[in-house]
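Shown next as structure tokens: one chain only, the form predicted on its own.
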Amino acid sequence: MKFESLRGFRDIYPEDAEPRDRMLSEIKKVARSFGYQIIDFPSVEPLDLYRIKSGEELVSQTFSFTDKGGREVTLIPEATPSVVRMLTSKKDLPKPVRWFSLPKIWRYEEPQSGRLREHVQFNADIFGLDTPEADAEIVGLACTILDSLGLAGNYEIRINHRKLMDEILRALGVVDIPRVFGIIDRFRKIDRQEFMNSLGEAGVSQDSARIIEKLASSRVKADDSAGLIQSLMEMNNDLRESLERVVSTIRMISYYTSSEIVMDFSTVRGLSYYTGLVFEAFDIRGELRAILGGGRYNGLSSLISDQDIPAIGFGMGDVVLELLLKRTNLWHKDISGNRYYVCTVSDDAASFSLKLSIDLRKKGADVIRDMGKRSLSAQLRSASVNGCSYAIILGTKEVSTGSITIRNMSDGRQEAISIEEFLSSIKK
């Protein structure tokens, strides 16, 4: 019997899985260079935390069962109700709160290009600030993510507002604000007559729905928002006040990269649970899912505690960011720093290749010990097939003289050393 991985699901060998190490370590750095802290919580959590937090149409994307003690239990679909869930179970924690995880997560969802049902997603949030410095920060983060794995200038950072969005739908008679919101966020999926239908459905007027459409297809400089609105609605001072801060909120977040950042209003983040800022990044060019999204989010926490703590936070999975990184030409193995092949060529020389190698890893080196008995030619091909840029040769004159022969893998160089001076020219 042949078993296969389940559709939606990968198995990752070396030449992904070093460079994806590489990546999600690289990652972790940047965010701990913001003052971010790495937390972890469990991969199962009780249905209900989602149905509280997300609704319906979540739940029936999950991996979800009923356990051995009857509680309806769910692999996790998504990171923020677990943090906010620890964030909320400890009251006495100082504000504010720097927190990254890159836990797995789960989705029964159409498996498709930068889209499983399985992927490992890093997570970033701050608690206890609502100002627009903390929002530039996390979009921020983000950006400096993205630079630091060599990928300026191949992205752009969709911005937008929900409390400004929520004051344009008022404003234009919008009674059912959270469903128009959900055909907003579905704009650049659908054709324009199907969006202008959906609209009319969710009851919104023929002149409304033009201005709608006009603002969804607008994608502008932050300093041209202003203008753009008041060429189409009159402008109230709610909305102006909403304005002027993502207008701020941009000017400082420019200052975090040179990638492209455009005010597009139709980047509203389907969730109701979004308050305020949200943004996306995208590949500049446009043929690749979001390379991340998140937003405000200020409520949540008093939907699961009696504490009311704003928020704000993104999410960026791995999938649509491996592909981005191949199409750029750097998702690949890593060649840098010296690594070691241990080739014995004689039975005499087998413990003294154990002792080097083991003396040899303490300094902080990896090094791989052939173990096989194998001819010479063969060992010298496995340290090419594993990337060494050295190779180790020890028979019995090694042994006999107290030195080894090494080879450079890249010119085929080699010379004789004393084990003492090969080993003191290795740095820890």
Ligand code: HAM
Given for the second form:
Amino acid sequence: MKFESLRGFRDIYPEDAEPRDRMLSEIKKVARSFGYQIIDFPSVEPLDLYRIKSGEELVSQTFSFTDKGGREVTLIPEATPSVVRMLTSKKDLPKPVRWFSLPKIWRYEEPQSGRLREHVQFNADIFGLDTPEADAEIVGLACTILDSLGLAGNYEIRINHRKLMDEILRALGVVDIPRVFGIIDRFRKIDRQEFMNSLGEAGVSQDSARIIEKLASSRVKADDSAGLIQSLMEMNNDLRESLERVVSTIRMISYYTSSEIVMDFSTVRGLSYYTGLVFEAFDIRGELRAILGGGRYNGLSSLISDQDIPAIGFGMGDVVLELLLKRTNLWHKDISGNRYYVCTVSDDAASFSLKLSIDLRKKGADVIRDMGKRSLSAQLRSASVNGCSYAIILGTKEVSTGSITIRNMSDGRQEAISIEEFLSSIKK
Ligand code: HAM
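Moving from the form predicted on its own, what structure would you give for the form predicted in complex with this ligand?
What follows is the whole complex; the chain from before opens it.
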């Protein structure tokens, strides 16, 4: 019988697992540079935690089952409810709280480019602040991460505001606002006729549907947002507060990045708990699924506890990021600079090579020690396969003279130097 991994799941071999691990380390480094601290939580949770406010679509995508104790449980389809549960179970946490996590997430979706049934999702959230500064910091963190991965200029941030959209839809006489949000969320995935029909079926008048369609297709660059705000305010003065907040947030985000920030009225987000700013990042060519998505979700904590804590955050999966980094040739960055392959070519050099490998690692170098008692050419082949920039060759001559022979793997040049000189040239 032959076994393969399930559809939508991945086996990740070193050629991708290594770059992926470097990517995740860089993401964690940037999060820490903003003062965010790592947390972790279970991979299995009560299904009810997601029934509360994640929305029907997400609940229908869960890998859920009844456990041996008769409880309805699920592999987590997102992190946010677990993070909020952790936050609210510790009443005395000094606010604001800045947390990040890197859980595995499971969703029974149709596997396609950028979407799998299992992925790793970086999450960052800030709790206890409800200000444009906090909104901008979260989007700014997302941008700084993408920029530090080398993606500046390769993505755009699409921003909208749930409350603003809510007010606009109300002014247009829309009654079933959650349903219409669901339709707007699919705006870019369905054709115009299907969009208009769905709005009609949701009880939206033809005139209002036309305005919603026009709004959903309009994209306004950050610099031009003032004019749009003016014209929307002329439509309804109640929109002023939400609009002014979005504009001041966008202004602050532009301090963090030079990448494109656009006001996009079709960005409403699929999850039901968002209450304020919502945002997504897309590759600039518009070929891939969302790189990341998030928003403000002030009401969630009071649904699962007696505390009311404002919150904003985002989630970013590893799947689209990998596609984008591969497309921009940033996936396989050269990392072999400090990596050595220690070749032992005679039995009497065995303890010398063992000790040297240990000393080198203490100095911060990556060292692979060949233990195969093989020919030098076989050992050098392994050095090359493992992406080492230098091979260190040790035999009877090196043992007797206290030296090493070092070979540059890129041009094959070799030289003999004393062990002391070599070790002192390695910087920690
Ligand atoms: P989400 O938009 O459902 O938001 O997912 C966030 C990101 O996770 C997506 O933009 C994408 O990068 C990745 N992602 C989602 N589903 C898949 C999939 N099937 N395969 C690969 N990647 C995927 C949330 O989950 C919110 N809980 C984010 C959040 C945190 N909001 C506030 N704090």
